[in-house]
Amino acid sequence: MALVLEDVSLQIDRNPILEQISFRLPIGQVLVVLGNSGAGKSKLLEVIAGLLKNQSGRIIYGGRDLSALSPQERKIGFVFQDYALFPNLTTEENILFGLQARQAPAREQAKWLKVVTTELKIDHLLKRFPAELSGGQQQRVALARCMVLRPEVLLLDEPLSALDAASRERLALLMKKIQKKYRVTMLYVTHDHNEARFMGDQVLLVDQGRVVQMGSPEEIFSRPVSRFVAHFTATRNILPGRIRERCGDGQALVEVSGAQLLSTSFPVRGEDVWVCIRPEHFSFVEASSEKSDENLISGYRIAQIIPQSGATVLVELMNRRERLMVFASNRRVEDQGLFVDNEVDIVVAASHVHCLPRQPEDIYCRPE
C-alpha cells in the first residue's frame, strides 16, 4: 500500500501553483519536500490534506481516490508551521480537542493522551497554557494533537523552522524515533538540507510547482539531474569540463580545471559537461602519504578558511582559473598545518565526480 499522486495540478485565481505532481510514497516511509520559497511545498500538503481542491489528477491511498473526500474523511494529520494551538486551552485540552470533537469515549481519550504525551515527553506540561511553553514544547503539543487521532498519513509543514538549533536537533531525533517505532507515513516540508538528509527515506525537490527530481537523499545531493538542482543542494563545486575518453565499465576520463579526473557518474551523451563535486567529498593529501595521479588535483592554494557550525571549516582553494570549496575538520586543519596561501593537493573518488550536460535540455535547469 502507498500514498500515490497522479498528475495533481492546482490553480489559484487562474495562476498555476502545482503542475502535474506525481509520486509514490510507500506506507511507513518519510518523503521530505524541498524547494525554494514559493515553489509550492505548503500548497502540496494542503491539497493532500483536502484543504485545497486540486483541479486535476488523483490522490490515492489504500486503493481509493481521496480527491472528492473532505479533510475529515481523509484520516490525514496536519502539523502547521505556526503550531495553531488554542491559546485559551491547556496542553491537555489542546491535545484532546480532536478526540472530543469526535465524541471519543473517555477511556480512549485517556489512553491516547498518556501514550502520546509520554512518547513526546510532555506529560508534565498538561496543565500549562501555550503562552507558558517554549517553542519546542508548543511544537510537541501540536504534534501530540495530531498523533492522538492516529492519522494514516502525517503532514508536517516546516515543523522545526522556528526553533533554535539545539531544540531542532532534539526534536528531529525524537520525531525520527517515533516515526520508525510506529511506521508513520509522513510528508515533511523543510528548507534545511541536514533535516532532509536525516529525516527522509526519499526527497522530492519541487520548483515553480513542478517536480524537478525525486530519489533517495544520496541521489538528490550527490547525483543531481540538473545544474539548478546542483546549486539548490549546495554542491558548491560546479565546474566546466570535457569528457576526453570513455573508458568502458561505466567510466570516463574528464578534463576539468587542468586535471584529468576519472568519473563513474556521467549520465550524459555530449562531450561538454558540468562537473559537480560536493565539498565533503574531497580529502586533503597528507605530505607523508604516497600520491596517486588517480583523481589527484594539484596547483591550488588556500585562499581562506571559513568556520562552519560544529568542528568544521570550509576551505576555499584557488588556482589561476577556478575556485574549489572543501570541507575539513578543525582537527585536520591543525594536524596538516593548513594555512592561508599554502599550496595543497586534494583527492576525490571517481564515484563522486558527477557530470551534467553543459547546455542541458532540462527545462527546470534555469540559470541562477
Second form
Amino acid sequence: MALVLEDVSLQIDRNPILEQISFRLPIGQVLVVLGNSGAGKSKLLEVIAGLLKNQSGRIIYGGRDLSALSPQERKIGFVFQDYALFPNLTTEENILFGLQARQAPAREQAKWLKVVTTELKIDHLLKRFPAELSGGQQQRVALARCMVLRPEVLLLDEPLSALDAASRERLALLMKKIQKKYRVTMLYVTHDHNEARFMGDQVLLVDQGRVVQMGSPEEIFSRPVSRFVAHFTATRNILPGRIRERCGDGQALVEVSGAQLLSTSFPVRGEDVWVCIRPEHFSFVEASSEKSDENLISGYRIAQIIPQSGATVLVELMNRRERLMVFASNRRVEDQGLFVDNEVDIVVAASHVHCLPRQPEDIYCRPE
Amino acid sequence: MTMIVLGAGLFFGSPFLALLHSFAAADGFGALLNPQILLVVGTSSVPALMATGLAAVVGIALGYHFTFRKKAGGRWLKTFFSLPLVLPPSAAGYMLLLAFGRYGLIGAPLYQTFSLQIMFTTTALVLAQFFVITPLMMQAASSAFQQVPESLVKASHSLGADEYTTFVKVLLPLSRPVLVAGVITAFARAIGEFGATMMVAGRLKTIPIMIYVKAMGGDAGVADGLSLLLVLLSFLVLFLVNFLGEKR
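Having displayed the form predicted alone, please output the structure of the form predicted together with its partner chain.
All chains and molecules follow, beginning with the one already shown.
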C-alpha cells in the first residue's frame, strides 16, 4: 500500500509547472517536499488534492487511481499556508464544515469534534472567530478541520512558516505525534531543512517542477546528487577537489585544498570533483589525539565564531586558499579554549566526505 | 490647485443651489403631494425593483461564471455583457424596440402566437432597466468574488464541499457587503434610467420621464420636486454604499 505518482505533469496556460513527477510513498510515512519558492511544491500538493487537474500521469492511492476523482471524492486533507480558515465562521463551525458538507449525522459530528479538539488542545476556543486566535491556534484549528474527516492523506503547505520559533517547535512536535498516532500518510512542504529532517521519513527535492532527488533525510543531506542539492541542504563546505587514487576497498584518496582526504562516496569515473562536507561532521581535536580512521585537517586558523540558535556556534576557519565552516557546541568551544586567530586541527570521517562529479566548466562557488 | 478645487466646487454646486432655489420659489413641495405625482413614483419604483431583483440574480450568476469558470473566449463574452455600460441608453432602447416591438425580431412571433405585447407596458420598463443595470451588477459581483481569498475556495473544496455549498456557505457570506452595495447602486441606476426607458415607455411615465416632460412644458414645481427626490435618493445610496464599504 502506497501513494504513487506516475509521470504527473501539469501545465498552466501552456507553461510547464510540474514535469513528470514520479515517486512512491509507503502509507503512513511522511514525505517532506523541499524546494525554492516557485519550484512547484504547492502546485504538487494541489494536484494530489485534485484542486488542479494534471494533464498527464496518474495518482494512485492504495491501488486506486485518484486522477479522475473530484477533490470531494478523494479522502485527502489540505492545510494551507495561510490556514484558510473561514473568517465568518467560529472555530467550531470551521471544524465541522467538512462533516456538514458530507451531511454526517449530528452524533458523529459531536463525537469527532470532541476527540479532535481535545487532542489538539483547542476545546476552549470553539466559540471564537479566526480573527480572535493567535497564529498557532489558527494552525491547530486548520489541522483539526482536516483531522475530523479522518483523511487517508494529509497535505501540509508550509504549515509553520508564519509562526514564531516557540510555536513552531510545539506544533512540529504535535504534528509528528498525531501523524504517528493515526498513521496518516503525509506530504509536508517546507523550505526549512531542519524541519525537513525532523518531520520526514522521506525527502523529495523539487526544482523547476522536476524531482531532483528523493531519499531518506540522511541520504539527501549527506549524499546530495548535485551541487544544487548540496547548496540547498546547507552543506556549506563545497570545495573543488581531485581524486588522486581509487583504493579499491570502497575508498578513494581525494586532494582538496592541499590536504589529502579519504572518501567513501565518490563517482566511478572522472577526476575533478566537488567535495561536500557538512559543517556538523567536523570535529575539533587536540593535535596529539588523532584517530586513525578519520581524516585530519590542519593548518587552519579561526576567523570568526558565529553564535547559532541552541547551544551551538558556527566556526569559520581560513587557510591561505580556502574557508571551512564547522559547527561546534558552545561547551566544546569553551573547554578547548577556541579563540579567533587560534590555529586548530579538525577531523572528519571518510564516510562524511562526499564527492560529486565536477564538469571542467563549472564555476567554483565559495561557501557563503 | 486650490483655484481648480474652488472652481469645480462652484460649478458642481450651482445646479444643486439652483434646484433648491427653484424648489422653494415654485412650491415643489406642494406639487410633490399631488396624487398624480405619487402615482408616477409608484410606476417608477415597481419596475425598478423588479429589474433590480432580476439583475441581482443574473448579474451574480454572470459575475460568478466569469470569475471562476475561466474558459476560452471568456474575455470576449464578458466584454459583450459589459457593453450596455457604455452604450448610449437611447440606442439601447431603440435596439430593444427592434427586438421586442410588435414587429420586432422576437416581439412579432410573440404577438402573432400569444397576442403578447411587451413594448409600452411595465414589462418593457423592466426589460430596459434590466438591460442597462445587469452589467453593473455583474461587475460588482465579479469584484466581490475576486476579493475572497482563493485559498478559502480551495479549502472548501478540499473539505468536501461541492460548488453550490461553497457558493452558499463561503462566497456569498464573505462578499455580502459588496453585493448589497452593488444591488443598491443598481436600483438607483434603474429608477433614474431615462434614455432606454424613454424609448420603450410609450405613455407610461417614470420619474425621469416626468421631469423631462414637466421641465419642457414649463411646470417647474413638479420637475423641482421630483428632481429633489432623486437627488436625495442618490445621496442616500452613496451614503449606504460607503457605509457598507467601511464595514467590509
